[in-house]
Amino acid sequence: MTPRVGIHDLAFATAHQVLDLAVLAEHSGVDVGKYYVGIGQSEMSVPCADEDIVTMGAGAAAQILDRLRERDGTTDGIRTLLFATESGIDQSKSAGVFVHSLLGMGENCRVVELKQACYSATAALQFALGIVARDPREQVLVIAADIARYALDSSGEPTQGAAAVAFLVTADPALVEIEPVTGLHTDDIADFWRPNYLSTALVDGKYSLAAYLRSLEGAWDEYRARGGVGFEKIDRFCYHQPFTKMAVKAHDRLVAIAGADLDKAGRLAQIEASLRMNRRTGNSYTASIYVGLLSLLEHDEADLAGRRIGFFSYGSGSVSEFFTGVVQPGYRSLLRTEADARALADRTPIGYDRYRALHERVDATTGGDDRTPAETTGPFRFAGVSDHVRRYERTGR
């Protein structure tokens, strides 16, 4: 027999800069209800100088690890860490190799890094899920961790940010148990993308928003006809937001092809609660539709103990799926909600200067040795870059 399987635990953590998008307004010159409405964002997140997505991802992680630890005395029972980003840091070792070592995880544990644009981070939960349903006693830990960058002065611009999930897959889960029917759609198109030779993403908008919503029918018509609930067993839904806008045209496209009976304001309760977080950090690429789920958890005034939630994971290029989990009773009593404010209430709000400044350095130190400031109030730092190396810290915070 088949176990249960799922997400067991589910941690955040962002960068500790935020720039308000009315500050991007101003430089830009057009009213900020172009961003604070017309894409549904209001802030992004923006790295010191010593973050980026290890740091995050080990931010994140080390929320678990340290409930594992508090709990079992010790995180060997994690044999696996999938690290999902597409804002990689190296073409050969994976991001996750990092963090095991800040982490300080046992040797006994197979390191894997994924990409496939937004949607890797649903390729690594499909993985996890598998490991564990061959073997119950793994646990897994996922991470996805990115940093959406666009040129300076560019469309893409307000749709930048930075975020970082970690998440525990198990046997038996305490938040969100998978269920097995998905739909996938794959087409290789050119709708985003960002060549070796960029340190910025390349996106074709208006394609890219179309290609979203083709990905979404094709993945809702497959996941129907490999036997997956109808529009009406669903309670809530969880998009990929690369703006959270984008989210709300999905969710009335999804309506729409479902053939609901729902007026505005019951399509919008059904995702309200998952745009919040997103709103505040920004894209986070892999990241986002997980922190979407994080912040309906939290944020959600209902009981959604048993309630079903459908998941739509989209990556430009393009891969997508659709899905769906069951949140599991008791769930509020593992979150971190609390924590998880203070992290989006206690970032140090810039200046578009200090942001074009710290923007314009990533590609000014690529390719060579640069000791990093310390700026960051987490508990890890990129240390800088000597001899080709990357180099991390522990803060002590």
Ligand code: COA
The other form holds:
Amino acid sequence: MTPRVGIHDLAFATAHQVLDLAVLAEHSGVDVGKYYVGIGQSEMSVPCADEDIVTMGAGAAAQILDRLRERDGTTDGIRTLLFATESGIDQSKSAGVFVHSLLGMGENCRVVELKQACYSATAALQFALGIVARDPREQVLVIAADIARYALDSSGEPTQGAAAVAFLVTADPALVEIEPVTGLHTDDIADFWRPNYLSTALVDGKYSLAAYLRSLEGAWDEYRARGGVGFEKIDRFCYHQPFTKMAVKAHDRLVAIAGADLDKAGRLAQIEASLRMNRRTGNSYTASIYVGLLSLLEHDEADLAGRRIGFFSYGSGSVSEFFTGVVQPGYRSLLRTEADARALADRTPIGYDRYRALHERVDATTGGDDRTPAETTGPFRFAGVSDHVRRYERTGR
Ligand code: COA
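With the form predicted on its own already on screen, would you show the form predicted in complex with the named molecule?
In what comes next, the whole complex appears, and the chain from above leads the way.
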């Protein structure tokens, strides 16, 4: 018999500075309502000079490993670490190997990086489920971390952001059991991409929104055709959130496709709690749907135990997947709600000039030796580059 498999633990980290979108609106001469209401974003996390996907990913994963060490006395049960990102720091070596080292994980471990725009964390989840289903003793650590960057003064600029999640995939999961039926959709399009010679993404904004919705329909249709449950059997929904209004638009579309009879308030009630954290971190690309899951579990006032969540994961280019999971009894005792609220509240507010200087600093990277200024208040930092090797260290915080 196939074991029950899914997400056993889920942790969050973000960058340690924040830009209120009112600051950007003032600079751009735009009514802030366009950002706060029109695209549904209030803030964006901005990485310090010594923060990147490794420091954020390690910050999220450390919380899972600490809990595992308390329970088992070791983290050696994790024999696979999958790092999902489209903000890669090296063309060859996985960002996960740096995290593996920073966290002192056992050497009997396979570590690999996955990429397909904002979809890759879901690929990692599905691959992890397969590994655990084949041998229920396996534990797989998935890390999803991204820094969303668009050109200064571009229309994508207010939808930047940064965050990471880490989750542990096991048999008999304590948080969310993932069900086996999925619906898939792939289409070779140029809606959003980042060529090797650019540090910022290119996006055809309106086209990407339409492509997302078309892909949702394709994935949902296949999900249903393969025996997936009807819309009415799904209690909450969790979408990829390049900006939170996208999830609202997507859910409206799914309700229409499924022919469900739900008014605006009813539709919003199924997704609202999943939007709260992304609204404040900004886009975290492949992490964003799982930031949404954490936000849903932490902020939905209803007891979600036994309730089914529908997930729609979309990565431009494009690949998408619709699948479902069932929240497990006792899930609330595993959440780190206060710590996650602090991670958002304790970010240092920055002004426009500081934001712009940091944005331009990334583009100025030369490949020479460089000692990164110590800025982050987080537990890990990117210390700089010497002999073309990236150096990371613990900060002691
Ligand atoms: N108050 C309230 N709402 C306002 C407003 C105001 N003062 N001014 C504008 N708006 C609304 C608009 O009506 C629109 O809402 P709608 O989409 O429901 O019609 C929304 O704000 C955005 O305005 P728009 O003129 O379309 O903005 P834009 O041309 O600057 O583009 C995006 C917005 C989202 C397309 C752009 O930010 C972008 O390209 N972002 C990246 C997209 C992305 O991540 N794609 C990948 C998908 S996975």
